[in-house]
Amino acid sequence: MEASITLKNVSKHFQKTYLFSNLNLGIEKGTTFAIVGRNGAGKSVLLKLLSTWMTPDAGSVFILGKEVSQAVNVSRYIAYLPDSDCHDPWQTGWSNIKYRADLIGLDEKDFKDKVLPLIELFNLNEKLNDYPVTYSRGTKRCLNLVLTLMSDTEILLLDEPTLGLDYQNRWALLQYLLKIKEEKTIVIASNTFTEIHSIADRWIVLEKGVVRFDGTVAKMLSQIEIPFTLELMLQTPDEQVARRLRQLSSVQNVNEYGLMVRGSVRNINDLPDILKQIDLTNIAGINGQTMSVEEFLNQLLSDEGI
């Protein structure tokens, strides 16, 4: 399969300490690729290298077959969401969006077709006349997502995209990514398994700049058992949701806590099928808890004798 992004013998160091050394990596076109690791593992630096915000000290980065140094306008192909804010806090939300639209050359029709649905998706309509400096952390992240996704590029690089999002906006983002994942190459960096397990075609787990795991969720589950707790947030009380979960053999220990229904899922891969068997019209949000990256790496490195 054709590669969207390729790294060949890439090295990057800070103050004579190598964060990456001779890293080789290929990300196939039209796939969703997850970079997982502890804080400080190198996830954000790797995304910066892929986005060309940062250049390697050695080696080469190729975007759609072209070496980055030879690419004329990489922004035509890549939209990058950093883990920090990418808006002007002293311009209104609307001004930020209009400035970005003008910068990437969106006409009135494209703005209506591509940008307005994103504003609606992330519930920003009532905030656009305010200044982002007054926004909550989650609202700032929603604005950053709109500014990134409106580019509609072939490659999306998302660094901790759900950072600060509430249940509703987190679910909206994951649904959006599931909708477009067949059309784009998506690279997501995260320090949690929960948010990306259902959309990633392939994972790598970074530890101190070294790839400790590379493969699919199925491969991961064949090495380590990953428990998962599903939480459904209801808009109104509904006994049918808990009753339906109890009927599924793949869900155990179903309990109700007000507007929240919680159950233990035997296999994390069963989650998409479980959600298909539930009426989601009364669901305000979906959340999950699984082992942390720290716990996974401890098990993985223990198995390797490290």
Second form
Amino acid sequence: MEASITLKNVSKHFQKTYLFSNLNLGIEKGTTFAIVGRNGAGKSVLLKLLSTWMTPDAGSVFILGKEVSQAVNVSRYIAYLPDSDCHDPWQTGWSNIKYRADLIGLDEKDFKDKVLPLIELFNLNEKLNDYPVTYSRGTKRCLNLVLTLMSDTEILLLDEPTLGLDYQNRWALLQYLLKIKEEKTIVIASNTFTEIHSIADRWIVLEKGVVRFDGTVAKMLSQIEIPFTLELMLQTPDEQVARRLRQLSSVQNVNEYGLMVRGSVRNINDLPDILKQIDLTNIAGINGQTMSVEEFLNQLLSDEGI
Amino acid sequence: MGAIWSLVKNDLRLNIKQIIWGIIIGILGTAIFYLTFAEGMNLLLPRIEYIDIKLYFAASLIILTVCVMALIVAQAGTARQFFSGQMANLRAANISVSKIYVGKSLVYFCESLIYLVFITVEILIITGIHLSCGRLLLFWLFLIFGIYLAVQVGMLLGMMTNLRFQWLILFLLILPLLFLSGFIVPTHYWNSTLAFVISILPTTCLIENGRSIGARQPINPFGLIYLLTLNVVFVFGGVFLFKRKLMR
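I have the form predicted on its own already, so could you send the form predicted in complex with the partner chain?
Entire complex below, previous chain first.
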């Protein structure tokens, strides 16, 4: 498969600390690639290297077969959403969008076809005449997303794209990415598995600049058994629920946090039996989280004896 | 070119208020400089080298004020945009670093040209000097190169991480150098070594030629070539440093 982005022996250091040392990575054209890791793992720096916003101290970055240091205008193939704001707070939302459209050379037709649907998608219409300083965190993120996605480039690099988004906008973004994923190479960095699980074809898990895992979800699950975290929301304080859960051998690490009881379920197949054995009359809601980055890394590192 | 033009157009539109304030402050500042150097010195020394003191300072005052304004506009603008992340944001629009550098320098250059027109008119009115259109255009031609150079020096200063150093360098190194470069004392009064050092300052070339144009004296055409060469060197150097700063 043809590579869209290739990193060859890339090293990057800040002062005397090496963040990446001889990193090699290839991202195939037309795939959705996820970079997952804890805070400070190097996800954002890796995305900056891929986006050509940052140059490596050693090694080479190739975008669509062209070496970044030699090829001119490689950045025109890339749209990059940084984890920080990428709009001008001293211009209204609409001015920001029009200005960006001007800069990337969109004509009226393209603007109508590509940008207006994005504004609609993220429900920005009512906010566009205001200055972004008055926006909420999520609305600012929506504006950043519109500014990034309107470039319609071959490669899309998104750093924590759902940061601050409400459920509706998060869903809208995932729908949009699912729609375009066949035509583009998408790289997403996140510190949670769940939000990008539905779209990623391949994952890497970064820890302190080292790729600890590279593969698919199926490979990940075959390699390591990741516990399922069960959260029960109570209507009124009730010690019985936690006590009952502690009695079950399939549930471990049961803890109470006010009106919430949390426990780890080793095997997700045990979940129906667990739910049958507790009184659900006082339960206001049930949450479940699987594949936490923290759990995955802890198990991976302990298996490696680190 | 489209991206550069959009950048210039947008930034000028956003800076209209600041440009108006710049014109007001520039006119006031020039009047105070004129009072200090032309009117004040006139009380002690009516002529320098057979040139009327008001005429002697007219060109220098325009050059001094406009160059200082160009330096500050470029330095403050660059520093603010780097600190706020706006400069990096332009990269999100897939514009190459060299285009960002050229676009930004043109924004500051256009602002400074507006100040140049207003301050020249002010000085011509105050001093009552009559310049032919040809001489005025020649004077502006020299200043166009000088202003673009000042803009680039300002941008280089603005790229420095330490804001305190930027202002210290501006007021305690560049401003005294402007005064030294023939602003008050003509270059040839200094001993040969110092005269050589002063003569290679671009501001000396600007001030001496500007004064010659005002006094209807012959100008040094190599001055234009010298300023043009310096501008080219600074564009390449500026783009290189800009790239390093933006892609670090």
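In this text, the rigid core denotes the largest set of C-alpha atoms whose superposition between the two forms falls within 1.5 Å. Numbering follows the first chain given and starts at 1. Since the structure is predicted, the reported quantities are computational estimates derived from the model, not experimental observations.
Exceeds or equals 2 Å, Cα of A172 between these two forms, core fit: Where the cores coincide, A172 shows only a C-alpha shift between these two forms that is less than 2 Å.
Cα displacement of M54 between these two forms reaching 2 Å, rigid core superposed: It does not, since the M54 C-alpha is displaced less than 2 Å between these two forms after the core fit.
Cα displacement of L234 between these two forms reaching 2 Å, rigid core superposed: L234: C-alpha displaced by 2 Å or more between these two forms.
Cα displacement of L275 between these two forms, once the rigid core is superposed (Å): Its C-alpha position differs by 21.8 Å.
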